[in-house]
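Listed next as structure tokens is one chain, alone, in the form predicted alone.
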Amino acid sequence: MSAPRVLIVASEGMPFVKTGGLADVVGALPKALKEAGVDAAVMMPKHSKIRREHQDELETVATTTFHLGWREKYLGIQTMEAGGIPYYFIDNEDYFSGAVYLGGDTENEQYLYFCKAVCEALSLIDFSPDILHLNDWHTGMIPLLVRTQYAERFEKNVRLLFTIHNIQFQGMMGFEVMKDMLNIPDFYNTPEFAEAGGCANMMKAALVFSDKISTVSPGYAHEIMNAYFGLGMEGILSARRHDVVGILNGIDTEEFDPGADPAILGHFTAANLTNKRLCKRALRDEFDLDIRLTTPIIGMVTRLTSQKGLDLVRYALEELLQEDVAFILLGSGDAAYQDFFHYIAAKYPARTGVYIGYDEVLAHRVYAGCDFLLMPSRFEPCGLSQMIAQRYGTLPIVRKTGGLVDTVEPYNKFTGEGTGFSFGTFNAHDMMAAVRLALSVYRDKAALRKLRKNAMLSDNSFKRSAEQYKALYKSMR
């Protein structure tokens, strides 16, 4: 059997625009899908923030207008290629001239439209796909409007794959506003379709009318299961349990690769660790903190969400900074978060370091550069920072959750073998448990270095992953 022709639609992806960990996957999945065979494209809104030197590559495919509910909308595609990659985008300035995500009321018709143009734009590119590959709720009524009002459409029975990258955000509002904008029959308002907690539900449509279903981890995969995790979704994910599959993420690893890094001060391999100690010292000064070479660096580079774990952070930071320990911090979010941590390198300056923001150069100086990564996460569907560290040698320090359970060994004292450090409940205190095993292992020079090696060689790669889902690709058709 041929491969099969995927298109991957998305709301964002790199190298154009990135907000998040789901634009790294978008980046790097389809190049390991074209390594393995598959005949892969990318659709994706074209936001007013895709960095110029691309909109300036942009050719137009077709502009036309469709019907959104009364409203009649614009709907302009546009493509380029990148790195072999066929990638099609959907222009409309009402939807995608401001921010990524608008919020609210706002977001959800900003995707509404999103749902229906992809629609619409599948009859006028010269790509015709097989599978649609959807990712996360901003994709969520794709599948509901294939198989009702865009049906008799396509030639050919189209497959459906929908991902869920972070089941927390699931698109949801009034059924009216559905109805309205997308003409949804009263039919669907119920649970057995489109409805979850008395309302209308774009992730529950996606995971009701989608041939299969994948997580971005195997352990994520199980965890939604429950309610705990699941989050209302966690009964029809548990009745269609056989159509669903964890598939681990992966990480660009030429991106991300300290032998050849250009934003950072000299370049490393597992054989050869002696440059991570001058990406060390850069970073160092790059803070402007007071500490000797030889004190061990923690760092973060993350949302400030609670999700993440921060408020195991906000109880314990500072008793860790009693100790030869220094912390930096890469990040932006919630403003409760944010004045947390500038009150922290105010009082703490000589061995704190705080960014609130987000720098995509800067987070390589602050993977290759610090001793270990903290991500004590609440929940976590997959996690791309602890592969990002391990790749530079940074161990990851992490809570047993989702992916960080199935990307990071824990350390074994007894073998010497791990790739990190990890710990169970979440709990203040366990988290401090497990950053002073780290803390004592940084000590022991020998097992430091081994750690830090069999992190560096773990394939962490999407070439695994790729495999996988071309399996799942062929198993849909």
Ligand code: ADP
Contents of the next structure:
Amino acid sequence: MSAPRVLIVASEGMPFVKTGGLADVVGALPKALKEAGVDAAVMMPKHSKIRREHQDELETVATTTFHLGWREKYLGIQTMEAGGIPYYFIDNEDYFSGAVYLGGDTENEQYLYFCKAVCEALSLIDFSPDILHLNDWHTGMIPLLVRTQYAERFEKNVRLLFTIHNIQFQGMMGFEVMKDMLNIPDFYNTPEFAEAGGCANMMKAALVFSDKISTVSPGYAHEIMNAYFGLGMEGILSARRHDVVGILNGIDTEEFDPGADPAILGHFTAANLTNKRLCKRALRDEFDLDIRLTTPIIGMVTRLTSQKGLDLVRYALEELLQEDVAFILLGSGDAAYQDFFHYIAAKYPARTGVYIGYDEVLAHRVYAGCDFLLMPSRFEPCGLSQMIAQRYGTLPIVRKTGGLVDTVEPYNKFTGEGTGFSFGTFNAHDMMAAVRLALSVYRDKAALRKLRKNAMLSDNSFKRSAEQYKALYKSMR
Ligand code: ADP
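Given the form predicted alone above, produce the structure of the same protein in the form predicted together with the named molecule.
Below is the whole assembly, all chains and molecules, this chain first.
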């Protein structure tokens, strides 16, 4: 049987638009699938950044209109190739000329439009998929539409895979909004279909109507079957447990390559780590830290939300700063956390560096220049930061949840094995114990060298994930 043709549909993706880990996955997966012999293409909104940066490279496939409830809406489909992968962009300036996520009801409307536009676009593009690989709630209404209103449009029975990257965001709204925009009959507003917790829910609809469901780590696949992590989706996920799989994400090992990364000052490999010191010195100077190079630097590159365990950091950081350490944060998000880090930076200028904002190039320098990466997440579907850090010989200190369990092998002081440090309970003192263990290993040069090597050599590439996706796609046909 020939390999299936797969259309990956998502709200964002590298190398075009990124606000978080979803974009990294949507960037790396098609490339790795191609290498594994799977014909993959990507469809996403034509966000304003794409309009600004790629307008001249885009070719128009079709322009048309369709009905979104009572509204007649424009649909442009444009295409270009990047890295040998065909990309299709859904163009409509009413929805995609501002932020990638407009927030609140407007965001629901933005992505209800996107779901229907994708269904319309499928018969207009020159790529006929066997599998639609849908990602997160922004694509959540596509399975219901494909199986109902669009069922007769497709000659072949397209199969539907829905991947949960983060179950915290579900696309919830009053049913009247969904009905008004997609003409969905009232009987879908029931717990059997699109209703959850008293409102219409795009992720719920996806979990009901998709053929298979995947999430981004085996650990998270297990966790989301219970209410604490499942956030209302645990019932449908438990009912469909035989259709749920966890496939660990990987990272783009070309984009994150300490041996060739143009963003960093000195290149290094697992066999020769000498230049990591240069990266550390450059990072120290960039953040104006007044420390010796022997002082360990703990970094964070993160969205500033409670998911990332920032309450533990807020609780314990001043205690941590009593030790001989420096701390660097690159992040943006909730104002309360931003304020806290501004306060810390003002109070401890010699040993803390804080950059509030989103900066991909700076992120590379932080990963390369730090000694440790702190990631005490409350929950973590997979997490990429800890894998990127490992690739740069920067040892992650993580909480044992979701994908962090699957990707960080905790240091074993008896064998010297491991790729990082971890703690279990969501508690600041437990986190501090893990940090202190990391700091003690830092002082043991041989142990540190070994852990760094292990971390750099661990296979976090997308190759492994792509093989698993390929097997899953094949099993769906
Ligand atoms: P999530 O997708 O939940 O935000 P992940 O760890 O899966 O978390 O992926 C986060 C990705 O976004 C990583 O590639 C990380 O380097 C990047 N990132 C997060 N915050 C920033 C920031 N402020 N600047 C640059 N890159 C960031």
